[in-house]
Amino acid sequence: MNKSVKIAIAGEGGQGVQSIADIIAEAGNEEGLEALYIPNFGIEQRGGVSVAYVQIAEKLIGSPKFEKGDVVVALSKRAVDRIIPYVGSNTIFVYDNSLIYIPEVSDEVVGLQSYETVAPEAQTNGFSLKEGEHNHYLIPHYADKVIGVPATDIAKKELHPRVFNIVILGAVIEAAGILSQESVKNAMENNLGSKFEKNPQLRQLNIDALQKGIQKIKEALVRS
């Protein structure tokens, strides 16, 4: 059976959405899998919502676009608005249940960001609200699993705000279940190695953050 996973991640500019996606795609390539990562650059100014789409598969990926994700991640209230059309009944929906405010993250660590609008094919299967509701606060409970990961609090209280996005990375790869930790660590090294050389402590912080995210998803899946 061909194993594949479709991932959609949305967050505020500066939260490291594109860095997460880039590392996942690179880890997939390292394992000899097909990997496709699409940052959809748009017209929004910095401070908008950044969205990334990643597909990892054992065989050739047929289309760069998809309507529903296997793993969908939202890192802010506005990101829920933007990403909710990609959530289906088979989706694992992961969100930062500590944030709903923008964490203090350094662009020097999180890397490239992009800002765009939702693809039209996702809008056709959008989510309708009852009169008076505001989907800024709406969590898609119709998903297969809905998992809150307090990534912002973990990073700030236990590690460092700069590794917030790596906590999320750990959560995503555990939820997706298609990549090894070793390949993800190697991809992290390739992406952030120069920063690790300047600040060796940052390497261990990132490894610890990755493990924190993985563990949170493991615990949640056991409970479910």
Partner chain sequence: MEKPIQEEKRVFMTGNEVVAWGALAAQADIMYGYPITPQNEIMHYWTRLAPKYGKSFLQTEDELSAGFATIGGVLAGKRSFSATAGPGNTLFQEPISMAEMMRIPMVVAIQQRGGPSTATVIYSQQEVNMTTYGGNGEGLRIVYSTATHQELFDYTIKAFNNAWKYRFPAFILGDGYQAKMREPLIMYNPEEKGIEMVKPDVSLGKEGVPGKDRDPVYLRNAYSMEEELFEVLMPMIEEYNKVSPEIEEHFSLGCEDADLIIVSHGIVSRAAMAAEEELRKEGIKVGLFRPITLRPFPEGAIREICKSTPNILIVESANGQLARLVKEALFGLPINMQAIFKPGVGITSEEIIKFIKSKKTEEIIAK
The other form holds:
Amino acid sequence: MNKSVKIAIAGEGGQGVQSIADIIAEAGNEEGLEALYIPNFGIEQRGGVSVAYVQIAEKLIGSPKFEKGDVVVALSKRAVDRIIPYVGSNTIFVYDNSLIYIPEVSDEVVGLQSYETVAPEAQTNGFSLKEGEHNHYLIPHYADKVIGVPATDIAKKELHPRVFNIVILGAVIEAAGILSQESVKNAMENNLGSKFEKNPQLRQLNIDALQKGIQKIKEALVRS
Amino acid sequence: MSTTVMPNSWNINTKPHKFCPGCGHGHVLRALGEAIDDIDIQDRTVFGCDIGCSLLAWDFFNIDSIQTHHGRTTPVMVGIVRANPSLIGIAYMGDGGGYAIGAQHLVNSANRNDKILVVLVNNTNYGMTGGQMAPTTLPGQVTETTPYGRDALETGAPTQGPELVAAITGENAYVARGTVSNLRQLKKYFKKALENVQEGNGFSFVEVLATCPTNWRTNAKDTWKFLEENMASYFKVGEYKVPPTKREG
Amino acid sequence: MEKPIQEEKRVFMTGNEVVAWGALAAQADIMYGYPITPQNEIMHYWTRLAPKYGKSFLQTEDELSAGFATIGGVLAGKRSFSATAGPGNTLFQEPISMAEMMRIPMVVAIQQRGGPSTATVIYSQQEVNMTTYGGNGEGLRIVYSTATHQELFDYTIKAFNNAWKYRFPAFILGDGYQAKMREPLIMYNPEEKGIEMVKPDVSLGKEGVPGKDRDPVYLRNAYSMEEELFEVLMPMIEEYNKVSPEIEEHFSLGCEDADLIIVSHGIVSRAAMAAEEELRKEGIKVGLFRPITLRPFPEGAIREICKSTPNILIVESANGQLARLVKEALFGLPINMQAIFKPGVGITSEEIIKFIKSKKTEEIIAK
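Next up, the form predicted together with the partner chain, please; the one we just looked at was the form predicted on its own.
Below is the entire complex, every chain and molecule, led by the chain shown above.
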């Protein structure tokens, strides 16, 4: 069996989406695997939603874009909207539930009650979400697994707000299940090494953040 | 200046040249050839001519030459001297190539202070294509595309090339306007311009007022009159920018 | 002065960076460029590398100037190149026509973006027509359509060598995906690998006084008579046709027993390859034909394959630009052709699989 994983990550500009993707791809390369990372470099490059696509496989990767991801990540409400088309029935969908309030139940009517704000038009659109359809605040409940990781809260309360994206990185790594922690740490070192040099505390902070992310997914996968 | 002996830098095998009788190009190229002889740069010079009448000079000199079009002779020469700075590039073109279709090249090359000489022959029309309006066509002048005379309100006033170039070049540029009615002066301008390039000092630009009896539909007397009276009254002959090293006295 | 790549090494970088390193490995001397997305980083990397290795760069006022200055660099005897995309490629057709006419070995990397006009800065395969047959000429060009970063590197080196060897302008035809994505490749010094680098020669400004020590060089680009031009062009065209088989390259997979051949080029062929593998697992006999050179087109190779398998599915991110080349190559053969045309949009293996499965057997496989 060939190992391979397709990952799509979406967030707001400045949330570090591209650097997580870059580290994941580089870690894949470190392990001698084929790795392909492509940023969404359209108009969105300046402000707006930033999307990154990463694929890691044992042999040459096909198209840089794909239809459904194995791991799909959304870090903001707008990002959910943008990334939903990549969620399929085999997808592990990860979102930052300290930023996005997504109902935990898939019951259409009950679920709607827990929305943060619901405009009437969203309600009428949202009652019967099927695969392929999407709505601003609706969870893609047809996904294989939906896991909320309160990365922002964890980073803010337990670590440092700056390492928010590394918590997400840990979550993605664990959900993808193809890369060793070692190579991810090496790739982090390559990417962030110069910052670590200047501020040695930052290294440990990042490693802790990575562990928190990994832990969150481990727990969630055991629970399910 | 003798008019019977050809400059050494001319290729005698390709003479008589291919320009129309009474055309100004032959005079311009004589002054240019003599200037090249005087400062002895025939072995280091590369000559580029453009589309239009200037292209007829593609085998004019005993100098490595290339013909291109649309005022792109300038970037070709820029490309050559950037790749081999020991060469002296001369871009030779008409008013259409330099002031219309390839104006961006002239402007930007001048602005970059490229070490090349651009020679632009101004005969107030597009000669090779049959005498249409050029950027330099005088107000009221009849051409194939201004059959009732150029209306400056509709089509703009004649382009003042050296004035434009002088305004955007640095102090090491050499900019002048000569005329085929004063070849001694023209040769002096060419020499200064070429020396400026040779010394690696800066961009050089010489516009030359030239005759085109074929498209002006003028006899010898009227041709000369148009050049010396009509053109010279609009286009002032003289030096527009002289680098500090070339200033006399 | 630092020496570029000495030993083979595995690197992980973007396609634009690969092209800059490829040009360095090919011993390119000078780049003339003008900004346009998605090729900008080729210039960015080149301008960072250039001073370390004694190389030059000039940012010109537009792509016309970039193209003509590249021609100037070549005439001065230097390996010169540029890079462009989309509307920049449109402007480039003027200097490329001249290079074609005058046998000037200029090299240009093209990272295709959406068209027509400004369109998108992202991706397409819509610059095939223009890169193969653009300008007022006969398409006497060498066009390599790459699919991987390894190929971007390999074919950048090859483009320089074959441009100078055959004296036809040569192109590396990539796209915005290849430009911006990162993936691993092996970089190397071509000479260490036994690749002989074709030496450039000086066209203008040779040794000696012209007319005295030697004849002057006159590079002519205009002719007075039809017959004169014909006499110049025909030997050129004959020579191009003669050397074409040496230049043509293609890749094929599983065509021997295939019922259906997917024809695609560039990055789309990676999706096609993945689709081929998936479909084979399910017992659907699919093959893949990928032209690597779009000019000259590997006509002999595709005709041979299509003689035994006349069913083809053309897949491209354009509205039939590859299909036109394929149809011309297959002229006269009885062919059953299907197509997936998605101008300016990427194509996944899933789409290709879905398309093939959605068809009734007799629709795609004529017996």
